[in-house]
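Presented as structure tokens, the chain that follows is alone, the form predicted alone.
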Amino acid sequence: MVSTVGTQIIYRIKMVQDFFYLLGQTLWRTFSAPYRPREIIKQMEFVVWQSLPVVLFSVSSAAVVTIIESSFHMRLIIQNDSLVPGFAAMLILRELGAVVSALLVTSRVGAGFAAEIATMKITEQIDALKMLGIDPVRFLVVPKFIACTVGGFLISILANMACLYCAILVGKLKLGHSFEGFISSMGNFIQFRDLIFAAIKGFCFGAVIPLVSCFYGFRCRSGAEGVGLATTNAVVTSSVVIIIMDFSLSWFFSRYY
């Protein structure tokens, strides 16, 4: 029993060490030539352009539900929903837009990355790259890392803007708030720095997705079951790390509110 627990602890510590080694190798190669702009643009299309429809639809729907529920409960408790625009805008910018977007991108992009690398691992394509003198981290991870960090930044901004637009639209059509009144109430609760903080969160969340996904892909075991397990572990771990990072960044940014 003790030996089993000790083995698991050593295994987990080794995993953490391997992950930070991959992180260091990725960062080092990200800022050193040669670069692969075509591959980066290709990955950007996959991360941003192909993810935007589902991300914008999902976060906008969440924003609509948030403002309607907030209005309902405020009218029920204090018989006044004049503070709804401000509370909804604050919730959208500080949490909903960036976090929900990142989790959606994780489930789509992270799973794709993990499955791709895992398949290359079990079919010995990664070993073939090494035999040809090609660094797998530079060739496979760096373009994905750059695309996801930049893409996470852009998606976070676009998602938050879409959420705010839907909130204003619902406030005007459903709740009876005027456009000017909604904007004025928002201005009492949020500032431009809230959008900047949300974009920074998106950037950080985007950096997590390819690192975790490729890490589990490189560690994939043989067989179809190994690919499925690597993909599952990548999505679950990325989601947990994003939630932990969100808490940490929110606590840090709270000093500047």
Second form
Amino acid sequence: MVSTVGTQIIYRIKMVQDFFYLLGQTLWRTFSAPYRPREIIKQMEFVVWQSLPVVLFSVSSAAVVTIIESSFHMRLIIQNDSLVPGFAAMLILRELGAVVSALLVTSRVGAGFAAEIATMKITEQIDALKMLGIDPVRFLVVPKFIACTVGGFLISILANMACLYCAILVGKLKLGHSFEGFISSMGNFIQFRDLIFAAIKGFCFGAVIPLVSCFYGFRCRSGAEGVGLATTNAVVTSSVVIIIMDFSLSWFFSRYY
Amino acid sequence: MILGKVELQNVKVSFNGETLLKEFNLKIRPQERVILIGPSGQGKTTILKVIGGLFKPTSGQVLIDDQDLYQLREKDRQLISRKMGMLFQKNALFDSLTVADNIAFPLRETTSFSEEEIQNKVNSFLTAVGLDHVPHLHPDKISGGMQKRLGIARALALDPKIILYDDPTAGLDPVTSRKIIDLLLSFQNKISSTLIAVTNDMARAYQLAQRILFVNETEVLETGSPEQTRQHENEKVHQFVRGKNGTTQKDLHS
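Since the one above is the form predicted alone, can you give the form predicted in complex with the partner chain too?
Next comes the full complex, and the chain you just saw is listed first.
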């Protein structure tokens, strides 16, 4: 029993070490030539362009639900919902836009990355790259890392803008707030820096997704089951890390509010 | 400039605390053809991966032209890797690339050849391995024998001085196997490289080898030339090369 626990602890420590080794390798190669611009653009298309429809639809829906629910409860408790635009905008910019879009990108892009790398691992394509003198981290991870960090930044801004737009639209059509009134109420609660903080969060979440996904892909051991496990672990771990990171970043940014 | 000399000094391989290969030494001269034989799961592929820089041995040194492969800086090791080619047991072809792009890939990624030079090289390889009629197909759309030939072409694309073949005739019919071995020999003569291969097919091993090594139960035993291997006095080698497992007819009936 004790030895099993000990083995597990050593295994976990080694795993964390390996992750930070991959992080170091990726950062080092991200800031040193040669780059693969075509691959970066291809990955950007996969990460940003192909994710945008599902991300925008989902976060906008979440924003609509949030504003309607807030209005309902405020009317119930304080008999008016004049504060809804401000609260909704703050909630969207500080949490909803960045976190929900990052979790959606994780489930789509992270799963894809992990499955791709894991399949390459079990079919020895990673070894084939090494035998051709090609560095798998530079070749496979760095383009994904650059695409996801830049993509996370962009997606976060676009998702927040879409959420705010939908909030204004619902506020006007369903809750009876005028466009000017909504903007004015929002202005009392949020500032431009909230959008910047949201973009920074998107950037950081974007960095987590390819690193964790590729890490589990490289660790894939055997067969179709191994690929499935690598994909599941990648999505679950990325999601948890994003939540933890969101907490840390929110706490850090709270000093500047 | 790589000549193709391979030397393994006191190499021992363990995995998860289990000994895969006991300490052994091996010297392979440039342009020599060495074949590893032995029952499945005894570490033949591991030896190839150790030589190829894919599996760090637990102890000992792997010298490629007197340079310790696992002590080199990453960049220097990559330069040596580019002078080694490997055909993997399951080919390890890049499934997202076409047949032609699989051959062009190492040339595009690691050389400064122009696209025209790359196309010329790819076309000559496609013709040499008899795949010039399927350049636009993906690897999963061609037969096992064709995949092997594509794997060989990709392994040879960078004109390697050391070629590692992991079971080049696995899963192929005898006629195709023979063709593959003829192809390996013709390429080896053409580019004067060191050839190290793993096979369980004794007929092909005799055809290809100058020297044979028998890998069994964590030990590596040099059995000499094909003729010496046929006559080898070690019981296990004797049984293996004759396709016997040591069980007599009497044992089977009892």
